[in-house]
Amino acid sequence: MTEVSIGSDSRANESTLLKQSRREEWALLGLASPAILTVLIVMVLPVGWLFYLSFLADDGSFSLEHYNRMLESKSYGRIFVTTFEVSFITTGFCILIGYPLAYFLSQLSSRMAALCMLTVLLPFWTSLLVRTYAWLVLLQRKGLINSWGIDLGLWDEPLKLVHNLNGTLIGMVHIMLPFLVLPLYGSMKAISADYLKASSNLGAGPTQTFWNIFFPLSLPGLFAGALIVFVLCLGFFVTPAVLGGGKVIMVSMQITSNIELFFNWGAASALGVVLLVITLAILLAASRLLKLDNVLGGGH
């Protein structure tokens, strides 16, 4: 009799314990609900909107007629190009520069690698429009770098280096390279000494330690910081119309361009659908590579 009602007792205070946790789950998901539902209002659902609207003709009817004038017109198709050509070159040059840098913050003490990293954390902190405009400056006819080229004999003309795919790639390449070199540092000082250790104790040289050993468990770092790097420079905005003077037209630009000029919310919409498919193609074949949300910080 008493096994049976501690029996009966104790199921009925699983349950309920089951219904508080249950209740307790639900309160704690509750507490995101103002960011989640803020998200949802201010962009999920207009950026719904501007996916139906990219399908509206200009009478209110249903078309495909801003996606096939994207695929007919060669302007279009330029624009395409001229944003993957500079987000692609962007990234190939924040590797170059970046990888070195980041390998050299790596292997300094503590203390000093916290100064030098106050050198990738202040422009990081800095206003992207006082970059862009500090290599307005630098970079034009009687700037700073023409004049000292010309001083030191270097050139003789004033290069043409802004107002043109040089300055535009020369601005991407400083802004994004922080954004490279932060996850990238971040995974090289998560290589464990021991390995580098086993494998000179081995006989392996410095050079042969670093490619075999250093350079692939680098690899994941590198991955997520110029998949960062690579999507942001897709949907860059004002680095290109300043520094690129007009001559450097990616997608974002011929989008505000759609809107400001011409109020073309349709072909507007239709390139930012483009963008965003793009955009999310990528992001979705890198994180079967590597754990998206681990480069972005959160998750469990």
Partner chain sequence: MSWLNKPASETQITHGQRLWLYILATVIMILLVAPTVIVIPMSFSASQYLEFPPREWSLRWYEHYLNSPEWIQATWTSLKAGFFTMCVATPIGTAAAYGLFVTKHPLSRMFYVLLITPIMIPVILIAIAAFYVFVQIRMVNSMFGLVIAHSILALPLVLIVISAALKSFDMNLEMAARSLGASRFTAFMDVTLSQIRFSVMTAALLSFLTSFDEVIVAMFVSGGDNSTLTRNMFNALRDQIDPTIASISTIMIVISSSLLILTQLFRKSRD
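Rather than the form predicted in complex with the partner chain that you just supplied, could I have the structure of the form predicted alone?
Single chain only below; no partners, no other molecules.
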């Protein structure tokens, strides 16, 4: 076989492989097209429309009026501060309550853990509105908690447990707790018992084993749960509106007011855009600091 024929066959093979590769790429694109179309309709179009509305002035012209108003008005600053304050505190309480709870569940046998997990999941499966109004009934001045406290002599006057920040935090912590416990429990159950046995065999006590072995390995689940809780809290509406009694105003409530009371879609869209940008910035920072792929994947 001559060198000319060998070179010609090689080019023909490369051309054939290139055509096959392109056909495979088009086939994969065709298979993915329903998912891409769904993302475009469900995600890209609404967010794009939100951005478009945020730059429309009241007379329909393009303007930065709504963003300038947010920068000049102190009330918008207070709303954002309140939103982040409530989100941080709620996430902190969920960590304080959720970590011991998840650790307790992870140390039980599979059957007992499944039974105890029902106490976490049953409220999770109940309507958010029902749980919020249940807390309103429990925390009001003549509610069950105040009645028991006065009857037991713990306090003389009914405590202000609702229609303020306290009531909002109690309700939000209760509702958000499963979002932290579930990924944290999964992360703890994935920790191999061999590591703990090896630590004990090397002479470490239970406390040293927990802090040096168990706790670091459970951090991915803890960070994943905390991040989910914090991001969900930023857009929370029902619980602050009901248990806050109008005294705890978060960004989602201001968006609703701009639409329902003032029919100002531009101002509401601008608030939504700012909240979205801040949330994405937090996720980006978390991905840089915590290797978000590993965190959300629960990897070790």
